[in-house]
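Only one chain is given next, in structure tokens, and it is the form predicted alone.
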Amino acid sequence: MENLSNEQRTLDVLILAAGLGTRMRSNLAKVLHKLDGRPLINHVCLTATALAPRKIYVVIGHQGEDVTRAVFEELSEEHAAFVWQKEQLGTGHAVNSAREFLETADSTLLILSGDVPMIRAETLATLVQQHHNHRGKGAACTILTVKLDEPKGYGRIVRDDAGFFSRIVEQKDASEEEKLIKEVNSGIYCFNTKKLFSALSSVQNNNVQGEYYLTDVPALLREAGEDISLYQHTDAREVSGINNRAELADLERIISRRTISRMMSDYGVSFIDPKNTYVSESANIGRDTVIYPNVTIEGETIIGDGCTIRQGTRITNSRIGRNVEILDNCVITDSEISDNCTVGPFAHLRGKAKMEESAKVGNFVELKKTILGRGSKASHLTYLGDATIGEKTNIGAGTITCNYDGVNKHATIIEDNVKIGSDTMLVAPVRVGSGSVTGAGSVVTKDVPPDSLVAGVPATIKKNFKEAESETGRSESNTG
């Protein structure tokens, strides 16, 4: 695929994404429905980028601003352009909306549908190669086709007596004989760009729908003496569009099962109940990790070797180290857990929370935008927000960092070897020095010096451990 852009013509891509998707029964544009955690349109855009095209044009209409934002999650402004289709007057009209950008382009135009997320870059590369090499001179149009046992609803590929392309006939316009044809149009095409837009000028809307069909263009080109090539693909699922929620769910299940199967066979991951586990295709899981039932692993999550993920846990866009144990019913999003940590049960990490090596978060503990230092523990019923916690510190049950003053968020810093007593409230901004202790039920509103004991509401210094040790030493010396 690396050499594709050096073929006979520059490659441009046009993705049709303006439709409403009425059969989805949704207020959301069809191409914005998510598969494997990403909008359908993003899957198609990502595949298209693998072909190294000059530009990817996206035809937008219904909820066009939202579609634009979704595409920019995958593509840069340098590589993407948007074409508005103001009225929904058919696929031919949609392509014609891009005339001002492409009419004079000396390029090959690959046309894709924004609701066909399973199409592979390898398949498209083969299609483009066949288009360029057809009869040694290239075709005006190459159509990707597939045979279906149940072709109802699809445009049929009509061939002549010699087996060459004759025309495409849509289901609603097909005769009873034509409806028996098994070979159908996938809606994926390669065109000589200039010849496409020349032929589009002759397309009429003389059909049951009163629409301008892109499918009329190949027949018009053939009548003008141009060569039309057919690339019959063997995988119907790969080129199928999503028309309703049941089909979307089927593809979701296929992707997850395929991903889990690959992880078991290639990476040595154990799944106790693969059918009741969801794993994103973008995730990466290390050897000898064990995944229990009803676990959901979303986005670009990375999990290291030798981990245990217990039942009911959801992990999203997070990085988990080696030999980590995550107990039942935890939620971990956009966070990082280092090696040899323990999490849960019923813990919540979010907002770029980070646990350093051998740290522990226990039941009903929430970390938000917090760093829990190496060997530190927060074992019970605790909220730690906007906090930085040092090494070997113990956070007692019921501790809360009061990080929000009603207007702004503030930071709490707890240094190394600190013991925070149960039910302590730390009113940020505040710092607790190394070696200090807070008494149970304290409300800490001021910085605590190192090696101090504070208690009360508000907390005050009751003892300085270093001074106490010094006085004890002097007393023992005097009595010696």
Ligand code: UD1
The other form holds:
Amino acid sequence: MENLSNEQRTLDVLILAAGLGTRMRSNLAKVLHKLDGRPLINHVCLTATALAPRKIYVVIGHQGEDVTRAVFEELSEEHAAFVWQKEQLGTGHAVNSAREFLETADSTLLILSGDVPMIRAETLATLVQQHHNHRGKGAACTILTVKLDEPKGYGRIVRDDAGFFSRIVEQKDASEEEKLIKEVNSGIYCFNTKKLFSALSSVQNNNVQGEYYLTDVPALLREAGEDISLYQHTDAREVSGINNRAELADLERIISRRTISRMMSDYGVSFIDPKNTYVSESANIGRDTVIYPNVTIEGETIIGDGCTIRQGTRITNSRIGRNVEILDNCVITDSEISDNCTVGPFAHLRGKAKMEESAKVGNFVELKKTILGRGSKASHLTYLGDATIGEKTNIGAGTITCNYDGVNKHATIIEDNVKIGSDTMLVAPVRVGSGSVTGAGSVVTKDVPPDSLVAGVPATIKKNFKEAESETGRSESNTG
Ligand code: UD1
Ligand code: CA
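Now show me the form predicted together with this ligand, since the one above was the form predicted alone.
Below is the whole assembly, all chains and molecules, this chain first.
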């Protein structure tokens, strides 16, 4: 089987994610901390899938159930498997937890760290390729390394006089001389799976931390006459590990800055104050849209061309059309706003709210799971929940859909060309027919037929516009 051509080798991935991450000083396991809105572990898993491995094994320990749940939000059960490491005795011990699944596998094992989230798939692909092509027969191990001006905290790559790999020494075990070495271990490696597990059996924990280091394996393999290859990468950011909150904040800023630069240069988006604006990498913004300071655009948000987003607004997982004006301090979550709408200031859209073309939502208006039809307006101080509102309807100031009876939520339907008077309470389930009007302060408890005026508490029908019209028509013709 060792004669398999290099290209044919099966790739498995193992991600180390069992540690608590003491230096985070957190109750949350480190790999569950979020970067660009997603847990660290999910960044790594998603990058790994781009290499189309046979399987991704995730070593879990601290809050393993939560880590599993997070991973399954992005990967299916056929792609990912979980391996428990109940006690965290070091990275070598972590890998050893997967022994029963991988020990006899005829594969290349790519090992990643759950706390190194910026690594790109292209870099990993090159690493795997170099590993397979090493001297025409493949290496036993290939280590992704990088040179750092400030290598403190990382394991150092010790080379022999000829420049070949000698061993990895951890920061805490390094001599003063070794601490000067700038080339560090990224914690990302390729191994011949069988050779890895064979050498792993000999790893001891006689080091400063009393841990079983995975980083001892390459030297053991070298001593056994195996080839160790080093792949020195140039982009240090890609392999920066997150060990504390300052490093997490650094990467968060790097990602957002990079995204904003790309949007300015490639998409033609204007940012008034790029340093004080946050945009997620998975968002998309159209040409000539202007983003004011302190705006946050999260998740898979799509914003069209020619929009204006004013100061202090947060938009999450939403879809905004073209020429939409969103004024200051709005919160928009999981919602959809069509072309030419205006929103805010101080508006709140959530739970799949939808504004159709040219609709308007004004200050202190909340829309939850509500469709506001084309050209309709809710300009002031209003709550619309579980409502479907037709076209060209006006919702007066202070209107409330009373959608919750304490147990269940109920729907309100308001048809086209309706005028809901100020301070109307719509006690759901209820329907207001097209062309109708509610008087100021009405409490509408029963369906309102089309073209009716209702008013009062509870509201009753005061007039039918169609009948009234035909009566005036008759009386007019009489006088005429
Ligand atoms: C490790 C490397 C170091 C390298 C650095 C790169 C070792 C001994 N050292 O150090 O050479 O420069 O990464 O970022 O490997 N983990 C487990 N189980 C354990 C211990 C750790 O799953 O028992 C996981 C952690 O959750 C983490 C990863 O392994 O995702 C790395 O562990 P960490 O303690 O952060 O190692 P470093 O000290 O950063
Ligand atoms: Ca680390």
